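Listed next as structure tokens is one chain, alone, in the form predicted alone.
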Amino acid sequence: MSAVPRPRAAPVRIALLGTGTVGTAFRERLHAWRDEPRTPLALVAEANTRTCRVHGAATAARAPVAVGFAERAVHALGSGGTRIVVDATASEALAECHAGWLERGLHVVTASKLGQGGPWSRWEAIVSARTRAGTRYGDSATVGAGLPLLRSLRDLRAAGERIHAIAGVLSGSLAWLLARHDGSRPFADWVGEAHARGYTEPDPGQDLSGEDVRRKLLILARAAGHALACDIVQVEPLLPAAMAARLEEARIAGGRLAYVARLQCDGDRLLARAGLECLAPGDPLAHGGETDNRVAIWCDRYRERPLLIQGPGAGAGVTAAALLDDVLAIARGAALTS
């Protein structure tokens, strides 16, 4: 007697916001995904700053004329079922919408650091909205392009651990630039190449100013349970004019230059900074290549020797993979409860 096949689950509906390098890589990865019977995925709509494209007659509901392209794509998700907004943009305005979407019963998956790495009030709004609505916020692509950084911090906290310090090379683009630059070629040329490879933010100035790293450190600190405000983090920009002297210092010291973010918990006092450092050969952050992120975490169980997490931290491919991982986690969670 043959088994009765399970009925196919209704597809998880997805709206993609942002069709640049990361958004395009996500779309390609999504199209290559081979549906499991319990986790079919459907790209319902995609939008950028110029247009909104809705796929399929069943999802072609008319949105109010006054709303922008992003909200038209979100509107196309309809009501009921599992609906996910994937934000692959660097838009402040869209990050401000995350809490509202969560409140409306939509899950949000994002590579944007502007939601949880922005103002404290925005972070609180996101946490409150997903708690009230029972929705999920997929953020593994925001720091480390999917490396298990945020998950590890949350697991440690859930086990009762207190996070005492975090130090890390959090920018894959700056890691790549500092590994390449030896003074024989203008630094601006390397920046242009990093941008062309898709390693930098859409505006490379966000990388060089340290703002991208500031946001990542804020996200890590908040995941670790520390109420860190934006202005507490002291940030040193990476200035090409000062690079020659710093390179020479590193050569003399036998170390290597790295752009390092540090969080130190001194009782009730939080010390947070990001800037250029010369790392000694034995430093836990000194080893790695290409776009690697390297993060050390000190907590109750890892006091003397930190927990180290390392891997590629920049590039459209790994970022898109992290977005899809979060989408699948939400889809599978919904399937288990249906």
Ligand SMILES: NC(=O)c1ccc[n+]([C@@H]2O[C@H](COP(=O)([O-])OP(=O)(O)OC[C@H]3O[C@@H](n4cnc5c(N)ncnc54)[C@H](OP(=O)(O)O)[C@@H]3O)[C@@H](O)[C@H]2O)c1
Contents of the next structure:
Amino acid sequence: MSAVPRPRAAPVRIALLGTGTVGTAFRERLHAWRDEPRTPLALVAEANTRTCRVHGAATAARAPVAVGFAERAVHALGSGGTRIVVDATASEALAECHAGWLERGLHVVTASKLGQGGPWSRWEAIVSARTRAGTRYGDSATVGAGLPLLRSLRDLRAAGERIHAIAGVLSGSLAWLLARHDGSRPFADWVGEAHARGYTEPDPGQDLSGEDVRRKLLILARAAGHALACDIVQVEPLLPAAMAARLEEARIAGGRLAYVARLQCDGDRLLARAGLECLAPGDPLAHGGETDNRVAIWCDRYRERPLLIQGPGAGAGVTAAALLDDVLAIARGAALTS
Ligand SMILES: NC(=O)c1ccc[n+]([C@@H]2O[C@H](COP(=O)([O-])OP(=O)(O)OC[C@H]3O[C@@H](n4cnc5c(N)ncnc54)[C@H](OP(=O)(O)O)[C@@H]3O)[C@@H](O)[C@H]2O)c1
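Mind pulling up the form predicted in complex with the ligand next to the form predicted alone we just looked at?
Everything in the complex follows now, all chains and molecules, and the chain you saw is the first one.
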């Protein structure tokens, strides 16, 4: 007897905001995704600062004329069913919308650190909106470009662990720059190459100022259960003019220069900082290459020797893969409950 074919599930509808380095890689990955009958995905609309393209639906035409291209793409998701907004921009204005979208029943998957790594009030608004509305916020791409950092912290906390300290090389772009800069070319040339390779922020000044790492440390600290305000993190900017001398100092000392973020929790006292450090060869953070992120986590069970997580932490490919992971997790969760 032949099996009765199961009815094909309604597709999960996706609006993609941002069609730059990460957004384009995400779109390609989505198209390459072999459409599983159980989790079909449909890219309904995509927007950048210049236009909004709607695929095979006329809903965007009914969007209020005054809204921007991003909101038109979100409007094209329509109502009902599983709908996901993928934010692949570095827009403050869109990060400010995350909580509102969650509240409206839309899931949000983001590469932008400006939602959870921005002001504390925005982080709180996101958490309470998704709790109230029962929607999900996929943030795997924000720190470590999909490495299991946030997931591990949350799993440890869910198991009752207290996080005592976190230390990490959190910027793949700065790790790449420090590994490559050998004095043969001006530092600015290396920054240009890192940007062209898709390793830096849209504005590489955000990497060099340390702001990008500040946001990542805020996201990790908040996931670890610490209510950290932005200005608590002391951040040292990376000054291109001083780089040759700093690298030479580290070489003479037999160490490795790295841009390191640290969070230390002493009772109620939180210390958070990010800056250049000369790491001894035996330091757990001193290994890895190219764009690798390396993070050490100390908690109740890993008091003496930390849990170490390492791997590529920048680039369009790994970031887009992390976005798709989060989209699939939401789609599969919805399929299980429907
Ligand atoms: N590159 C990485 O390795 C990496 C890793 C992890 C996370 N991220 C994050 O991924 C995000 C995107 O980075 P990227 O390198 O792809 O940047 P990008 O190449 O500069 O692309 C940004 C895109 O966002 C669009 N955009 C900006 N503001 C918008 C708005 N208000 N409405 C609609 N679209 C808007 C831009 O539109 P136009 O095309 O019209 O300018 C552009 O298409 C950033 O938040 C970054 O921090 C990147």
